[in-house]
Amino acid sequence: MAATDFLAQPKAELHVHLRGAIPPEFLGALLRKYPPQEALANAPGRHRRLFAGQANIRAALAGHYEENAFFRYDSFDGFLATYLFTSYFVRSIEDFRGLIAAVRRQFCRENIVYAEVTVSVIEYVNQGIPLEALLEALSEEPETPPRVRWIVDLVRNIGPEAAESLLDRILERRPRNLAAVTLGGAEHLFPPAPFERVFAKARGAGLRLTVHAGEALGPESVWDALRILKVDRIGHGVRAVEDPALVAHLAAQRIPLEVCPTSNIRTGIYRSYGEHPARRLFEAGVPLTVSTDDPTFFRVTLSRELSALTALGFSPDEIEGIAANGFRFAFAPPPATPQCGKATPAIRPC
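Just the structure of this chain, alone, in the form predicted in complex with adenine (ADE), please.
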């Protein structure tokens, strides 16, 4: 099926990072507003070394930002470095509000009527924006679609103690539309288990739980996410396929995976769509949703991601079912499941 087949259809996306969906021209404007060498003036040495190791970032630092060259990396670490680099250019609450508005417009163009958007607030705090202002901006909700619910990324790289105190501060001024927490960042350096207390606290506060697991690490990370963090969904989770007992458990317990095939290929987890395990997971009965993760960084859209499922061996009816799962497994009071291709009374098309 072609991407155009899905464009007009109202869609839900459950795993998409706010900055990951930044329109490239919006990032270009920020890079002009804040000359990169100045924006990085107070960056810690470990970030400078990380950035110096990436050709695409070196070019941007030298003043050559060109989207086709910038959003290219040959590893998960290369992607994470690029992702972190862009956080240095969201430096005021106006930038942050502008980013939200630009991403909402992008969702509208794609007919994404419901999105659970992951936001790494600590990265903006690190650029000098007060947390309170960020949380206030997350509480604002325009009346028009898309309907957005927030998932705060506690960013595993800051460690469990800092993640817990960040969560405490967020809970003090809890944004109206906060649905869940997750952990993004370097799974291979910061596995899930040490975050047990943070996740227990979030659960106790009534938040839903997801975590990036089984992306950079194998099945043991997904087991820990389930048994120790007690998550409701798994971000990625695809490497669960390496353990048949885990696959059976995910299917039996109906734990949905937020599968992002193009992300996995662009970060080098798999070499091609043909190698991607989504089909095997599906056939074993694991509930699947499909998302873009960071559409700008992976040069993909949700319509194209759905279309790519054909190359993974899915039939048109199966793809429709996976698209509908975006509504079915939503964390927030789910909007009425739309009839394919039709607007619903609950959610108007953009």
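Having looked at the form predicted in complex with adenine (ADE), could you now put up the form predicted alone?
Left out here are the partners and the other molecules; the chain alone remains.
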């Protein structure tokens, strides 16, 4: 099936990062607004050295931003450096609101009518934007589609104590569109278990729970997420396939995985679609949703991601079912799932 087969279909996306979905033209506008040498004036020396070591970033530092070249890197480290570089250019609450609006427009072009968007608010606080202003912006929602709900990434790299403090501040001014919390960041350095108290507090406040697990680390990370953090969904989770008992548990308990195949290939977890375990997980009865993770950086769209499932051996009917899972396993689902090309009273195509 071609990506165009899915473009007109109303879709839901459950695992996409706000800045990872930054439209290239919006980033270009930020680079013109903030000359890189100015934006990086207070950046740690290690960051500036890192940026200078990447050919795509050196061009941007010299004032030559071209999106096809900028989002081209030949290693996972190159992706991480590029992602970090972009964090220095959302520097005001106006920029943050502009980023949200630009990503919403991108969703609309893809006919993504419902999205649960992960936002790492601490990254924007680190650029001097007050947390209170960020939370206020997250509470705003236009009346027109797409419908967006937020998943706050507490960022495991800051450690459990700082993550709990951040959660406390967020709950004091809780955005009305906040659906859940998650943990992103360096899974191999900060596994799930130390964040048990943080997730228990979020659960007690009525938030839903997901976590990036089974991506950089193997099945033990997923087990910890389930047994200790008691999450509702697993972000990625593909390395669960390495433990048959875990696969059976996910299937029996109907715990969905937020699978992002292109991301897994671009970050080097698997070398090709042919190696990706989504088909094996599906055949074992594990519920799957499909998302893009960081679509701008991985040069993918949700329509293309769904189309690529054919390379993993999925039939058109199976792909349709996985696409429908985006609505079925949403934390704040619409009253009815839109049918292809049709509207519902709750959600209509863009």
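The structure displayed is predicted, hence computed values, not measured ones. Here the rigid core means the biggest group of C-alpha atoms that line up within 1.5 Å when the two forms are laid on top of each other. Residue numbers count along the first chain shown, from 1.
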{"query": "Hinge pick from Ser221, Arg233, Ile22, Ile170, given that two rigid parts rotate relative to each other between these two forms", "finding": "Ile22"}
